[in-house]
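Presented below, as structure tokens, is a lone chain in the form predicted alone.
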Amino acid sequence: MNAQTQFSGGFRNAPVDASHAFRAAMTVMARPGEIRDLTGAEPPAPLSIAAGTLLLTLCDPETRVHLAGEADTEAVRKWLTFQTGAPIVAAAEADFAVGRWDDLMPLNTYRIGTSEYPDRSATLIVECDALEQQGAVLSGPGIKEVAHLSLPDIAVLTGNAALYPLGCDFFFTSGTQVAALPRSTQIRAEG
């Protein structure tokens, strides 16, 4: 990795980029299930632009990044340290992870608040190799009726959602794409 690549990739104008990328993030995390665009970063591979332009939204020197897998490589680590400030930790100390479903796991790895803070908890940027409005149903707040929404692993999201008010938050991100799954929405499998 060369010191262009480096310093290279953030928001061409941070202000608004960022403006758009927060309330993109928020509107996915509001209304589960919902797919939107989300760009404005030029992250290193394995990133995705989603993935890549969340973090430079969420994080900064205080907010401390787990990366999982794939994702934890030296230009990763250095893009993210020089755009944010935010010091790579390890899982259990994270305030946010990222990296693919599996590496991610196991998730009871992650901080899930506490009765007294629940907001203490960790949020998973999970990288997939596509974002659908189909698979599992999703109810609860933010969401009419229902709302459908490919996951990794309805099983474990279902455990992370019966934590409640404790328990990860998500988001889901697939090249510009992004959707959330916050603790408080209830899944099942479609059928």
Contents of the next structure:
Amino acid sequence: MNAQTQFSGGFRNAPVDASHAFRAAMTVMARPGEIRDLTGAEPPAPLSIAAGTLLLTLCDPETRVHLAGEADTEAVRKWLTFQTGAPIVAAAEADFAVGRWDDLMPLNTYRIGTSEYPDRSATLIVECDALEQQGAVLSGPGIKEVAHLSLPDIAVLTGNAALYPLGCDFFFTSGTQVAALPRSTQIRAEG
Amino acid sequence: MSEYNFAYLDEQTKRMIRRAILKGLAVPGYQVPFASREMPMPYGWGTGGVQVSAATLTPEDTFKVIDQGADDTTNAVSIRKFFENTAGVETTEETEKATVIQTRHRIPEAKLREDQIIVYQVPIPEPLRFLEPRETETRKMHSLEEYGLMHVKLYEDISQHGAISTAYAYPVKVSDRYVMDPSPIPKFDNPKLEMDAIQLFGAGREQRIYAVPPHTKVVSLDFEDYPFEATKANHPCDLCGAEDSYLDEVIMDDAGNRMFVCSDTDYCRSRREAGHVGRLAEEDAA
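What's the form predicted in complex with the partner chain like, now that we've got the form predicted alone?
Now the complete complex, all chains and molecules, led by this one.
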């Protein structure tokens, strides 16, 4: 396998790859609990393919990105800078943050928007070991009755949902898979 | 294909629109500001819808455009051609076959599916705009969930006309939080806003994008003693005989003769092909 450099691992056909990736991202954000394949980019370790593809689809010089914990390597910084031109910033200023759940926390570091502009909030891309349609019980917009999704920390995410219409939005990535949890979703522990 | 980038817009513009769509889906009914671009058509011809469609389409999509329910009007034909040329996507007039539907002022009669996306062209996205012209004030009203003014407006309808006379762009409350303009669809279509498909709204001149995810609670504003009513002309379609579809009234001569036809041309065509016949259909054939 070729050595990973910042020049490799981008979209092969940017408009088409990005359109497929966005459709998957939009579908999971519109339907919390759904899991979709998300491929196109080959980011340097430890980023998953899904997380790297999301970054290439959504980030550019206009979006500030925070790399949390082990995602913050020299190789990832170089790759992200070359591929997207996104400035890399501290958590409190980020539009997008990527990393493992424990590295991303505490959640109250991130922007949650203002009551007049709730869209000005961070989107967290949470790297997970696996995504499963079991665990927390989700309901709300985008969900017919209830949906199930493995979530890293139900208490913290319930607190985020309580801020509605403010709050952060989440993508969960694992390998080539993606799921999402917008702030509008109500969460219960399985019971 | 053509020398255009896929779906006309450059990638950075599409990313900006895509980010706005995602935030719109996360806060249903909230109008997300976006940096609307000039498109090769005038404002008011669906530039917002076109930009949202451009950011949403993939090469495998089948695209349908309707204007007041019709596939064959100028606006619909030119937008369909625009994406045939710039995105190379398949287009169709059949609601059933479409994966992305861009619409001006109607929701198709056929029930939309989970795998479909409907994109609305929106002229004035702010439901409170005609009641309060200042953006700073309407923004504050949304943030405080202060929608009393809208109920006063509906009440004034009742006091002047004896009923809520608002017939299109009838305000709705989305997911118990934001009051939203469903674009100038007839209020007959309001109950369909709770659907299985993803709904995206684009207002180009006003630079706003908003969204309603599938299965989201959408309530038309009303009063206990004057409940919301989805009205239509009390008449069957004169071509296909449908009694459940929204009708256009067509004046036929100087004597005041008129006919009613389905505004959804695809619905009407598919019913006539299935053998349904309306009052004037046979005369047409003769």
